[in-house]
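As structure tokens, one chain now follows by itself in the form predicted on its own.
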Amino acid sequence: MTFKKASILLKALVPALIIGLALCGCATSEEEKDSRPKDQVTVGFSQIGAESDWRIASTESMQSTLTASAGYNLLFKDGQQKQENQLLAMREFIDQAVDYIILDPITETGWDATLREAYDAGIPVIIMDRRVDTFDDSVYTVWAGSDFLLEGKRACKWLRTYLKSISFSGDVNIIHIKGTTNSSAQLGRTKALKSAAKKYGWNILMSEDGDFVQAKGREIMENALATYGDDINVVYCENDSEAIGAIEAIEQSGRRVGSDISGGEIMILSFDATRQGLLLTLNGKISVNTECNPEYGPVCDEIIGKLKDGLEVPHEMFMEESQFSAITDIKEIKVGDEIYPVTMVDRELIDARSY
């Protein structure tokens, strides 16, 4: 075939070759939810990142529970910790006419208008872990997670039993790690906090974003120690990994850490109870660990069973948590009417913890 011969066959294929993409290529979300197989549930899984050791067994948890021998097709974004990165998911997850959302939000506002976008698409969106704060909670289907206020009540509540126990007279000066600013677990530990030294007496010395991280939480604590130096008694680190950063700069500074404050060891409180918190938990370099369960996984399982099946679920599900020591003295607390137990942490219990 001579050049000219095939460029004038190329000219007569091009348009059917770009009606045939059009086809192919631009079915509409409905063609596209038709086109999956009728047993299985496509869900989108919209992360806030992978800061954490939390963040990372949460992730884990819902990968190794919705997965195709189970019936779903699970579509998961990662937000890399920008908010814009999981709006951009919302509206991918939409376009794609998934069956289900499951959204962990980094912050808790901003998200009214997506929101409202996957309610007029049909789709049922279950907010897991943080919470958002919009002007009507019915665009969503479910909040399941965490009571953030009451993990940080705990955690001051065990504080003063413990400083009670020993007697403790002296000044509690406490630098204040706080969580990512403005997400729901940042919102509710810090406010237990505020309050409960308000009511005790306590000194917060200082109070800042160390955004769930080691780097900032050893950051934070190089910079308290230069500023308030030997007046520290008392870290409160709103997650395990910002503790392990402010254990390290701690120890770094010829500090010791550990509960005997009175012998001017510097007491660390934290949260999550992680595998890696509840080691230094256990080693006495954190004397607290109040847990958050990250085992969203089956959870979000049983809310879609529930859904498919045309059965009502609540509109807030609460995690089951625990509290973790190894100080001895301490077995419970009580915190308004209701008695919580302290529980004793060995090498056990930690090597039979999946996160």
Contents of the next structure:
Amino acid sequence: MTFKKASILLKALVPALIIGLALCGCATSEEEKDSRPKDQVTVGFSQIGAESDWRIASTESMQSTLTASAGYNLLFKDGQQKQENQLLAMREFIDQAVDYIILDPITETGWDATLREAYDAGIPVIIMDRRVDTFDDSVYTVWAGSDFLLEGKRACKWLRTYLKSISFSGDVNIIHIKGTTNSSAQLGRTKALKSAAKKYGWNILMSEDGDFVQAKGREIMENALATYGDDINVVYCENDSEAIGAIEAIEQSGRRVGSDISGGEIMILSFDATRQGLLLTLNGKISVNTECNPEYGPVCDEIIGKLKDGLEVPHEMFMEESQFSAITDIKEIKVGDEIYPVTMVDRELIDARSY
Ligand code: GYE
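Can you now output the form predicted together with beta-D-fucofuranose? The one shown was the form predicted on its own.
Entire complex below, previous chain first.
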């Protein structure tokens, strides 16, 4: 076909294409929005994945709170641990002209353009759990999450207090199983460990990304045991799933987990305090478990309620968190000028835990 013929054909086809598109029922985002019940709030939720019990609990919290009977139309997208999936989900939500977007960002950077698009489309974005590192913070409405650095400081201060309480004078040799690299939870918990290690002279023998996943926690611990063997006396796991994997590897190797590091046990420190994690804390396999609260459903419901009513919401909101142990000697720890209680874990507390 000559260029001239092709261009005549194209000219003839373009109007037909436009009419076709108009007739095919492809609704614009505004039409889509208008077709929804007026009293229903449409929320697009871009979740990271299902890598841990914590993550599953946070999804459940959202799905059981933002229900149809509570007036919500919740559009849920599982990012399967990939930022590009989360960005795609955000774009879809913007195209669908949802009323609100909730984003739990896998890592901190890379969100500027998409958040700006949501902002320009007039869709308020609630960032939950992990943070975003943006050029301009006003592109999102509110961030609600944990103080991950404080969580890490509490864990390290507990360890320091414990070592003093048993007058431990040997080397503290730590295997550090990190969470997903560049996620807020990893950055905060890792920063706390590194500065405590420097301050107290602890050795970090190995530091590897376990992606918050049990299988990777296990694999890293197997490698650590093969390389450092009996030198290891502490494992700092950045979540319960990794801790479960590490415990499996240690027990498989014939060593024992527990707080008696002078007697050859390997001490496990963990974060999240899920039901599984607390059970391991109760039986002494995890020595201290610093809580990270996954119950974002009620928090987001409250934020959306306020925004709907035109009320102010703070730009940052922190979750309430505790710390658990079965070692009765340490009832509290001090971080900076603040005293934090350490809650003794028991059966009743675990039974009351919904995740
Ligand atoms: O600790 C871990 C999860 O971002 C706080 O992500 C969250 C972390 C949590 O997969 O278990």
